[in-house]
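Next comes just one chain, in structure tokens: the form predicted on its own.
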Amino acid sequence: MSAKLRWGVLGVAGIAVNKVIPAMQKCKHAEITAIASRDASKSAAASAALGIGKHYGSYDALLADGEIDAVYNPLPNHLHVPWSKRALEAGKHVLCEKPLGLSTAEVRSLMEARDRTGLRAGEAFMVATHPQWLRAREIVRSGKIGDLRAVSVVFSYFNRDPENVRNVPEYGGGGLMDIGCYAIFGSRFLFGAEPVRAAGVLELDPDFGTDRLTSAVLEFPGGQANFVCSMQMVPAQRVTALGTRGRIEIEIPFNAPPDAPCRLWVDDGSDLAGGSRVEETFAVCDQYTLQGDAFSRAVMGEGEVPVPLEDSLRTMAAIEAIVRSSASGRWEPIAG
């Protein structure tokens, strides 16, 4: 293996070439070597414009690429698992996009397809890796704000645009898996325990039968998350978590600009109008350099990989359990 792990990208997502990529290109500890899209013309214009070195018309072709350590998938929901599959048994580590399947039996099957081949896996959260998030984690953990009873959370943004796939039931589209999935990440991340039910509504577009509006609670062993996401909704994001003595609020927590400082405050609620709220800033950083780095690294032996498939698994039978609700009107049990 070289120096830098050598990365391939399948396909030519807007988010792998408008920020995942160039964002890799800055990493210390991986390099993007290759980039692959079934039409062949669109391969090269993003080979050209990113001053990427080689390109390919299939994504098979790239996988056949002696050359490519990882594996980078940012193709649209319903192909993350088939793909990561064939990149997993063409000796490839695999780096795949959120959410990553769109069931738990998807993502037992690509966690079989990891243990089987040797290799290592994740799901590109990337905001396991912002020192925002890191931090959120460190002062919840300090009992800083004593108790951790409970994360709210709203995401939201306007999308009704009929070709877009999150807008395509087929593709697994929909507001959940879109963005309430990182509402339920991070709750779970800043309680550092697994929810045992949730309970959930789910408003579906008329025209394109895919959520457009989800709200959801999830219980605990120690408290509560809940969270509303949207498709259809003014864009907003903000990540409260309350203790018995204290709160911690991020200000951008999911889209933390690359470049401009991010913020969060914590507040002991001794003034409500805000005179007690403490603020602390995050030099600027771009989280999708930290997560290539951080997985290039536990590629070459040095730490684990940020989010691996265990870690999907409980995100995933979270969702599950959140659309069982909506259908039933009942807490549903979160199964592992």
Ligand SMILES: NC(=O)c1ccc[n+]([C@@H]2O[C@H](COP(=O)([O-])OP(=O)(O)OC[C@H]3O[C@@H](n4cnc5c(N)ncnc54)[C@H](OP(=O)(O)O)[C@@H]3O)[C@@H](O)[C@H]2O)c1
The other form holds:
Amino acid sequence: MSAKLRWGVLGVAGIAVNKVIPAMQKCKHAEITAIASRDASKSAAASAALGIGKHYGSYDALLADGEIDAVYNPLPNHLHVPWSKRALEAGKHVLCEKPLGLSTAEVRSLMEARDRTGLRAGEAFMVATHPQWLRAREIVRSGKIGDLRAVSVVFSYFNRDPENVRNVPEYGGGGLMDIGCYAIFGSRFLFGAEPVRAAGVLELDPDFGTDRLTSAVLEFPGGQANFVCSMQMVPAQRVTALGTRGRIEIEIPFNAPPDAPCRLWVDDGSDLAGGSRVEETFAVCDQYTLQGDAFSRAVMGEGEVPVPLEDSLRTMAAIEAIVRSSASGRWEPIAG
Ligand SMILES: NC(=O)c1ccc[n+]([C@@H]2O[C@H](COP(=O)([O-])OP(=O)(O)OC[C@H]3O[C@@H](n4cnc5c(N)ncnc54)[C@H](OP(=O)(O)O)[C@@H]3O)[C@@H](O)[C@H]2O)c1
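So that was the form predicted on its own. Now I'd like the form predicted together with this ligand, please.
Following is the full complex, with the preceding chain placed first.
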């Protein structure tokens, strides 16, 4: 293996060409070696525009390239597990976009392929490597805000494009899968524990059949998380972690800008007008670069995969419980 892990990208996806590839091209431990598309002219154009050495007209052709160590999978959600499995079978480590698959059964099948091949696989929840999340978790663990009792998350934006993969139910579309997964992952990250049951309400888009507005409560051993997410509301995102003696607020928790400092606030609540709010800022960084380096280092034997499939399984189990609860009108246990 060369000094840098050699990555191939499956699909000329928006997230890949606009954010992840340019960010990973700044990695110390990774290089983008190849890109594939179902349409050879698309991968040729992307390789020229981004300065990627090789391009392929099919995903299989990329997987057959012996000079690729790892694959980044940014395909639509229904293709996450099938193509991640094929990549593992071809001997490649896999970093797969969120949500990891369509169901816990799918996630388990990918875990089985990972274990059988002995390769590394993980979910691309890039927030797990951003210093603002690591710091928020460190503050919770320090006891500074007392006992963590609640995590409250808002995540929304507007996208009613019928052509968009997120508005196709068979592709695993809808707001819960697309952005509710961040609220679940982030709550689990901050509590450092697993939720035991969930209650949720999904409102479906009458044309697409995907959820356009979802609210949920997750019960943790030490408290509760709640979130609202929507693909048909004003763009907004905020995370608040509330303890017995203080709270933490992350200003831009999920789409942290790569070109400006991020901020969080710690507040003991003694001045409701904001006078007791203490600001912490984080040096400019790109969470996709950090993710690429962390995953690559793990493959090279240094540290762990940032978000292993065991984590993905717990996030997916919570998604399934929320969907079941919306149908049953009752709390649902979170299995898995
Ligand atoms: N972590 C993050 O910050 C983040 C942000 C945005 C999205 N994502 C995730 O990344 C994934 C892709 O999202 P995106 O917005 O980048 O999607 P997108 O622009 O629609 O790209 C998806 C790509 O998948 C390929 N594809 C293969 N089969 C397809 C099919 N049947 N229909 C449509 N495309 C197909 C296409 O590539 P070719 O035509 O070149 O083969 C297409 O360009 C999703 O899982 C999403 O959740 C993550």
